[in-house]
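One chain is shown next in structure tokens, namely the form predicted together with a further copy of the same chain.
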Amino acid sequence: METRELRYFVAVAEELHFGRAARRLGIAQPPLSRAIRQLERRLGAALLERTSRTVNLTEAGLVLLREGRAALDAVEAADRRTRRAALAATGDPGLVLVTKAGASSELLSKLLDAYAAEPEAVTVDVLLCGPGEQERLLRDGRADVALLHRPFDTTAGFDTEELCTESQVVVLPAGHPLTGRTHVQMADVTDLPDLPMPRWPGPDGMYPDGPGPQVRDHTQLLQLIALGRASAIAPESCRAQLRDDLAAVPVLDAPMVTTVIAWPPHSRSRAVAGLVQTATRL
């Protein structure tokens, strides 16, 4: 199976529309139809159920979509990391560390300072991204190492080391009645009728159904909370960066959040190893 075929199939599977997929791929529709047919013939498996009006994934197509995305990420990672390795020969290789925008900057800055003091330290570029994007960046080679937050982020497929664990707080508008409490329980805050939990986009960019406003990043979220339109559970360390119009109350029975440093299992370069080692010593 060639990566071209995989790219074509993934495009069609995501669009569920040959014309749009072809436009996205920058080719015409007929060669795309042919390529998919040929892929199906070679696999001996129907991937799509097409009527002349609609396209739908079969069970096998669903599997190939999932596995194919992972495979394409791996190929892309091989490409990117090779290019980086080649540049490394003629200059500073550097590392790219990715973490969630809005996550605790205290741990990160401590880590960067400590690592910079190491004798064989290389430059570390920090990349901030929205929730759920880090895993992708790590898998396709755009980043070398990530700070993830369990249980929110999935660490599946990566090597990890635990760095620290913290409890969580509920973030509320400054004047809210609950802000007088010294602590609350999950049950007190999960179903506040006027302050629903926001909805984050899934890995496919779509929002799950349900109540609560849609948010894309932490700035939006904090704004919504300040406006009295939402509330949120967040790691305790977020208190350091709370605005004046927000308040935080510890949630005793909320799950603990563990910050881990994660890296792709196959590419343990010396630079990554050094950074990880520094991190575990913090």
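Numbering follows the first chain given and starts at 1. Every value quoted in this text rests on a predicted model; they were computed, and no experiment measured them. Throughout, rigid core stands for the largest set of C-alpha atoms superposing within 1.5 Å between the two forms. Compared with the form predicted alone:
Can you give me the structure for the form predicted alone, which would complement the form predicted together with a further copy of the same chain we have just seen?
So it's only the chain below, everything else dropped.
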């Protein structure tokens, strides 16, 4: 298969409409239809069920959509990493480190300061993202290295080094009755009617159903908690960033959170190796 064919198919599979897919791709509809039929003939499988009104994916089409997205992501990642390697060869070997906004701030600050003191250090650009986005940015080549947090982030397919493991706390508005306790259990805080847990967007950008407020970033979340509209469970290290109108209480039975530094296993970047070595020494 050619990457052009995969892009055509993924566009049709996501739009479920040949006209919209053609407009998205910037081509006419007839050549798009011919390309999909040619792809089906080559694979010996029907990928789409077409009627005069609808387009739906077959089981084979669902498989190719999943695999095709992964293949196109890999091609784009190869493009980005190759271009950055070319820049490195001409004297601009900067690194891009991605991390969730508001997470591991103290650790990140210490890492950047320690690495900057190394004799062969390069410029490190920090890319802040929402929950769960670090993995995607690392996989598609927009980042060279990432700080991930197990069990919330998956590290499958990456090389990793563990940096620290910590317990979790519940973040509440200052003055809430639970802030007078030395600790709580998950059952005490997951169903608070007045302070529901936030809802973060998934990989598709859609929010899960639930009573909690929709949030997109760490600053918005802290503001909602201070206003008495939400609560959140976070790693112990978040205490260092809390304002006076917020309080944290240990959650004894919350899962431990392990922060890891992760990078693609095929990376041959000396700069990535140097940053990882500095992180493991901290």
